[in-house]
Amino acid sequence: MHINPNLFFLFKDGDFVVWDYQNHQQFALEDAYFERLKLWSQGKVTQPSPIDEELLGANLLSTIPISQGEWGWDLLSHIFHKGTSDISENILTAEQWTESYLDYCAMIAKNPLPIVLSNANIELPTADVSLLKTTDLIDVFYKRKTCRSFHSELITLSQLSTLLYFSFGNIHKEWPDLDGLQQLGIRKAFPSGGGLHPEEVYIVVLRVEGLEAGVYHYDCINHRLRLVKTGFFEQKVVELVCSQYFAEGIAVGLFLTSKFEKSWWKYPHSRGYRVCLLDMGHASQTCLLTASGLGLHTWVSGAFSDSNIRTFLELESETEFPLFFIGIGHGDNDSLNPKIRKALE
């Protein structure tokens, strides 16, 4: 026999629990299938014993081994990665998948969509269109680059309101082929599962012509800011994104987070974590690519202190977590920073 070797072990509700993470399968287990589990893993089995059976039944034993592959990240992504997979493998003809998708969504409609609620009474200049226009996509893609050496240089309030509308704002409002449908999703200018668009902007202001500095969040809906607190926070930024000096000299930095309820409420499967760091990319990279086009430029990071961030932020919801920082400003368009360069000189 073989123990399975996609196990992991915890204390849940009371009970000791096995989790058969790639087949996403639970058991709670008494004390003599846990010893009988031990057992074979320490290839002390002298007998068999009826308790095998149940435990061949459960996936928890093989009778050959069980291969995991190569992998060469720790076991808590290897974890995170089987137990995301594979989630459905039945096949279904289109009347079937379209029945069974809305006899889920009829389901899940029984439950409110949580709401973010906003008290943002900051008003922001309507988005330029202009600044955009002109823009040649192209272009875009060819300017669109990391930038590491920025010059502490002011942006413009419409540059920065021009920026969040079109990288993050519910641009398009309803669309005509869903009317006479309960629309609950945001209508922003990249894709989400489920429409939900679980994520939000908080926005690190240090160099915007006519904004104090100081940390705020966007209201998607409404296109207004929210001031969550005043101060020059440059160094601290550095410091929250382990010491990462590229954010020196930056106007803004934007803190995207993610409101994991909005999404488990429609996908409580844990392959929706998955698609809230999908979603991450969509936002991060239309972001990337308006502050080109608005001639601006950008370094990104994954890098930080999550928990440190989210006492930053103010953050007060227990399912709102830090997932991706961009740093926007002028800068010399130079892929190492001087320091680096330096150094390597």
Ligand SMILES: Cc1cc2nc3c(=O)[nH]c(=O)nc-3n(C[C@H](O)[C@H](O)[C@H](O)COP(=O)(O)O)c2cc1C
Contents of the next structure:
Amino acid sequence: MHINPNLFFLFKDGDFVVWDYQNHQQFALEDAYFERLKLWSQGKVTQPSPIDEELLGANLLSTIPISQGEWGWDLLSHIFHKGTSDISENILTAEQWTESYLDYCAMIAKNPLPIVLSNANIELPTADVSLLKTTDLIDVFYKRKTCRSFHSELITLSQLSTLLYFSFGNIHKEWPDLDGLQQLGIRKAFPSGGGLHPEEVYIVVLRVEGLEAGVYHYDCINHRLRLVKTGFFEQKVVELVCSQYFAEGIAVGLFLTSKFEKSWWKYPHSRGYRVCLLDMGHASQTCLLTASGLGLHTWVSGAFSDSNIRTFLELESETEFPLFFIGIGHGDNDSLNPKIRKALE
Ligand SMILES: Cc1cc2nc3c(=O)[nH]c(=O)nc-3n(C[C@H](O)[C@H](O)[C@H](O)COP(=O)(O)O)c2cc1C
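Return the structure block for the form predicted in complex with this ligand; the form predicted alone was the one displayed.
The next block holds the full complex; its first chain is the one shown before.
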């Protein structure tokens, strides 16, 4: 017999638990069962045991080898990937699907969607549509590229406001298509799983005409800013993005965070984590295209020190985490920073 390779063990509420992350099953294991699994894994089984039948029935043992397939990362990502794959394979009729969807809605509606009201009080100028109307979409597609060489030039407050509004703002307000039904989510220029939009935007202002340097939080509903703290944090940003000095010379740095509690309110399974990451990709690309449309240059980073960013942004919630960074400003749009180019040459 072969041991199921897609298992991990943990202590939970006083039990010793085996978690079969391929089949999405967990069992509390008594010592005899654990010892038996251990013997099988060590190839030391000498005689049959009735326990084997139970272990077989629970898919912890198999009569044929179970392949883990090819996997280039370590086990942690394999657990997450397999553990969040194939969680619903039932084939339903339209009626069954609708009924199960309504049941699901009723189940999650028992708890309110966690929302923290913003106390942002810095008014932003109305987004200036004319700044974006001169560029057509095809031009924007071609303009968007990674820039690692910024010039320390100012951007205008109107550019920042327009960027924030069209990238992350609640541009649709009411949803006429819901026709009197309760509107739960918000609609921005990019989609979000369940319309939840768990993303939040923190702006490190370095070079914006008419706005004091510092860290601000964007209130996407009211199109306002909340000041977190003042100061010129350019070197701090470089430090936070793992010393990537490409951030030098940007006008603003955006730390995009995700409020996981919104997602697990509606998507209690870990698969919801994937949705947060997918949401963030959509948010980021919308921002990159808007910035390109405004004639600005962009640099992104997925490499950063998560906990230090939480401290820097003074995040009070324990369930909000940084997922991405976007640097924006005027530059020469060179994908190579001059220091790297020199070193390469
Ligand atoms: C998820 C993600 C993470 C990235 N992280 C970094 C990063 O840490 N540092 C960096 O210089 N570029 C980073 N980039 C930018 C890519 O290197 C860049 O998009 C790629 O080289 C292609 O160039 P292009 O953006 O001009 O098409 C990242 C891009 C994405 C989408």
